[in-house]
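As a starting point, one isolated chain is supplied in structure tokens, in the form predicted alone.
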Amino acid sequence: MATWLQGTIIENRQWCDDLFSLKIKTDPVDFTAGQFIRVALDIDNEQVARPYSLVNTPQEPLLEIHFNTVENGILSPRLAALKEGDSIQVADRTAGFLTVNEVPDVPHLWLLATGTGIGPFLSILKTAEPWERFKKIILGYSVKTPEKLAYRTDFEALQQQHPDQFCFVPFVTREKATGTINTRMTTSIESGEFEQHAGVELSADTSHVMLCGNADMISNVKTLLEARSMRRHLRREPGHIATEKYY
């Protein structure tokens, strides 16, 4: 079983009404970019814990989680209310297989996220490995409204650093916003619009797809990819589609 470490809140960033990021100082935790960790608070004399993907890289000194508050939720509203200097409990070990070292050798890596599912992909993209391994990296990031495009400036900076290698495609589904596609990611895949923006084909021969976010998005995208002869990736049977299981 995991041992719980004492952590201290260093920063609570509120992106909009229900979207937050916490930076946490604690004892060092070994992990691979893309993995998740459990954090906990004592609520009504009971430890309440949930898994959250890490946004930071293994080399950065502070842990960072990105989350939205759940209406009538037990933990997330209390996490959102934490202030600098407050205490939080952090597991001493991480888990998860949404990592680049699990990806087969292909030229094109597609990272598709909705909402807070963007967290593990930022962690991955801030490390050297994906830029050393893949000819083209395409990030599709879908949210409902523009203010929910957390870390947008980080991805735009990566676009400037790797103009020929990285393609950042933000989707905003409920409003029109400059520099974004005003439709669902699934619709854009079906129409071919996404591939036109990326400049590469989404195919079983050349692509590996990592999915994180809304369960409906993951299910619907998997159906679209399966129609292209793409299948779930397993260690014992390499495939094309990777998703995360938090529990």
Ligand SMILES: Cc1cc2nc3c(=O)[nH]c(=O)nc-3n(C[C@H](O)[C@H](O)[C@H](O)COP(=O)(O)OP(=O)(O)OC[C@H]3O[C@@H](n4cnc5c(N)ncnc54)[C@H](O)[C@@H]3O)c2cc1C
Contents of the next structure:
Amino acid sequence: MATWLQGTIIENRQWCDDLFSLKIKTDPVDFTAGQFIRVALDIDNEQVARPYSLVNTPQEPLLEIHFNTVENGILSPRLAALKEGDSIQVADRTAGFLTVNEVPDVPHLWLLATGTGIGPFLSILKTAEPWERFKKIILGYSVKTPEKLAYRTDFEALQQQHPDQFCFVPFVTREKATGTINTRMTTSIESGEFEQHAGVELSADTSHVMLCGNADMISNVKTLLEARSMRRHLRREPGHIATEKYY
Ligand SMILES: Cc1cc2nc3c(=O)[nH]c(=O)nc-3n(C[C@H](O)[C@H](O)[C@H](O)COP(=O)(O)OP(=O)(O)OC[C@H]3O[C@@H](n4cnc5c(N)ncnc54)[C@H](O)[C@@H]3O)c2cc1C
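If the one shown is the form predicted alone, what is the structure of the form predicted together with the ligand?
First the chain shown before, then all remaining chains and molecules of the complex.
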């Protein structure tokens, strides 16, 4: 059973109307980049807890979560209303297998996220391991409108640090936006446009794909990958696809 740690909000960053990141100070929590943690608030005298991926690296002192508010959701609007100095409860344990140590040795790592599903990939990309292990890392990050491309400058900085090894491909589906592809990631995979941007093939021989975000994106991309003979990765049966479904 997890023990609950008392946390304090250090920063609440609002990216746009419904998109937020919280930095939280707690006692140290051990985790692997890509994992999620449960956070909770007392609401009407009941503890309400939900899982959120960690955006910070294990070495960084503050925990960080990135989330959107769900209309009529129980916890997320209350998290969005938290201010510096407010209290929050954080489980002392993390979980999840969307981590690079679970990925078999392949040359190309594809990280595909919708919306707040980007969080665990930022944590992973801020650690040394992926840069030491993979020849090429491709990040596809899909949102509806450009202001929802949270952490964009962090990924652009990584692109500058690793110009040949990293390929950052932002997708904005509901508007035209400079420097982004304006179709769905699935459409871009099907048409070959995404691979053209990446400069490498998305194939079972060379690639491992990590998917994070909403169920529709995950299921649609999985169907496309399965048509390329890629299958779910299991420890006992190595494959090519790892997923973290938020809802
Ligand atoms: C392993 C795991 C990790 C997660 N990590 C994150 C994360 O890093 N960031 C994040 O924003 N969410 C994340 N979630 C979703 C999060 O735990 C909550 O479900 C979400 O914040 C809604 O909580 P709520 O109490 O406000 O809504 P509830 O009152 O629990 O309402 C649930 C309803 O909201 C829908 N819903 C859940 N999440 C979303 C969403 N993001 N957008 C739109 N509708 C949604 C559900 O389908 C359901 O209909 C994660 C979920 C899982 C299972």
